[in-house]
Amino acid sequence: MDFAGSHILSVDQFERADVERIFAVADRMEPYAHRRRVTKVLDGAILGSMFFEPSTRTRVSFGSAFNLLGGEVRETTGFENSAIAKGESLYDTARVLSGYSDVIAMRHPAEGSVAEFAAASRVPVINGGDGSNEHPSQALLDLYTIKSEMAGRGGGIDRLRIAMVGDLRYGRTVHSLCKLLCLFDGVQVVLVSPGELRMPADIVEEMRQAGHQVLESEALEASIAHVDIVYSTRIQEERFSSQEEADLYRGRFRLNQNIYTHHCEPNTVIMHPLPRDSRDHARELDDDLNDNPNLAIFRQTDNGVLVRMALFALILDVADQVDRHARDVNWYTAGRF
């Protein structure tokens, strides 16, 4: 694709060709996210970041990372904030704040809500998230993870074995890393979930159609046996009707040190979009693995800025130009990375 002034909406848009120049990119960002270097490609650029759904992880590293380019970030988060609360549309929102930006990111709860600003948008929109459909920047920074972990034990995305786990219908980073995952070769895919929320029928058939071993689950430790990653995912209680009927599925599939022992292989990977519920009754991933070597959550976080970094570098048609509006840093950042 041209990605020069394009928007990002899901990851349909992209072959693999595509998702090997992002990561080509972002292996060049590395210097800047672990603050070595400093470039200012994008000194006096705006990025509008409008998060109408709760975010932290998300949202932070978007801004950080057209920061780290040397651009300005201007948010709105929540509906309370912003003039849709005063019955404006999407269009005429997209209008105005396009205005005032040179690139968005943008979170909403509704299926295709992202898609439908970008329609009226005048510069390039990234869907941050719309609702229980898709997130493509999060499917790409997993997928760089997988790349980079599977590197470290001499393998690749290409004959990968990934088992996720948890709540598949509603895990929209799920059903982009799914779809990505249909532009490589003879992936093994274990889908473990309660049959309530499995996932969707039309991307267990695409992955199939790709060509994919693809099987569905209801039983965790068999599922985990025989994996290169597992990838977790907590149950998303916002796309529930009610707390209640959350709870039902919360807990179900927990993954913690001692299963993990017992049922994994060595260097089985371990992922999870994050955030992960801590609380008592769920704790999907156990506090007991935060000393394990192969859980690989908070290098998918920093993965996260390296991505994002580059998207912004390619959408802005400042990829070849980072370098040259570079110098190294003036203040104290050993032991960071």
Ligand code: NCD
Second form
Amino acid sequence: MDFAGSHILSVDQFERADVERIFAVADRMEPYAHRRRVTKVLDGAILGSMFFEPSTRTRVSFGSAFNLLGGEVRETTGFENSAIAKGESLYDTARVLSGYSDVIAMRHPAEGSVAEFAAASRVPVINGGDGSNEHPSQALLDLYTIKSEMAGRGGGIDRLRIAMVGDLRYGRTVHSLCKLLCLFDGVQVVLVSPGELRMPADIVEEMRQAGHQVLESEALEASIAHVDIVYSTRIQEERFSSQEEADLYRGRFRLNQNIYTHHCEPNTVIMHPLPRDSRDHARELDDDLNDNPNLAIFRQTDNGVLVRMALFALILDVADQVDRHARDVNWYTAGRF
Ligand code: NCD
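Now the other one: the form predicted together with the named molecule, given that the block above is the form predicted alone.
Next comes the full complex, and the chain you just saw is listed first.
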């Protein structure tokens, strides 16, 4: 695809070569994300960051990524702080705000809302999550992490064995990740969820059409025994009609160090899009895994900055100019990465 000026709304728009291009640019962002070099390639550019649902890492890492390229960030968070609370349509908000920004990152609780906004926007829009539909930048950072974790183990994305665990019905990160995996070959996927929270049938079908082996299960221990990656997810409580309904599923599948030791192959990678629900009744990924070197969750969050920098650099067509506008950092930066 031609990235310059494009919206990023769904992983459906990517071919394998596009994903590889994003990853190649992300690799080149490391000196900047890791604070060895500073670039001003986006000096003067403005990111409109519009998050109408709770968000910490997606919102802040989009902002940081833009800052790291030298650009500035304008934030709107929550409907209550926006004219949408006065009845303004997405169309009008998009027409207005796209006059104030060079690119927009947006999260909204309604499926399809970000695409509707993008259709009215005068600048490129990146989907930071639209309801339970998609979260393309998260899937890209997850796949980038999978690639780098597997490279350290002598593997790749082709022929990957992965278990996805938890709320596969409402979890937009796993929807986008499954679709992205369809661009690769011979993947084995075990989908572990309560029956009511299964992966949507059309996505399962798409993976089978791509030639992948897909198993569905309600048994955690047996499902994680022969995989390279366990990708755990939170019960998406905000998509249920009540907390009581979410409570029916919370805590159903818990991965902790004891289960990991007894059931996983050595060096199985543990992933989660975060936030993990660390309350006692949930704990889908226990804190006792924090010292496990195969816990990749904070490598995922670090990688999110690289991938989002790559998306901005490609969309704003500066990927080949980043190093020309760079210098070394002046301040102390050792030990963080
Ligand atoms: C995810 C999301 O918002 O879909 N979080 C994130 O962006 N990293 C997952 C979640 O909220 O459970």
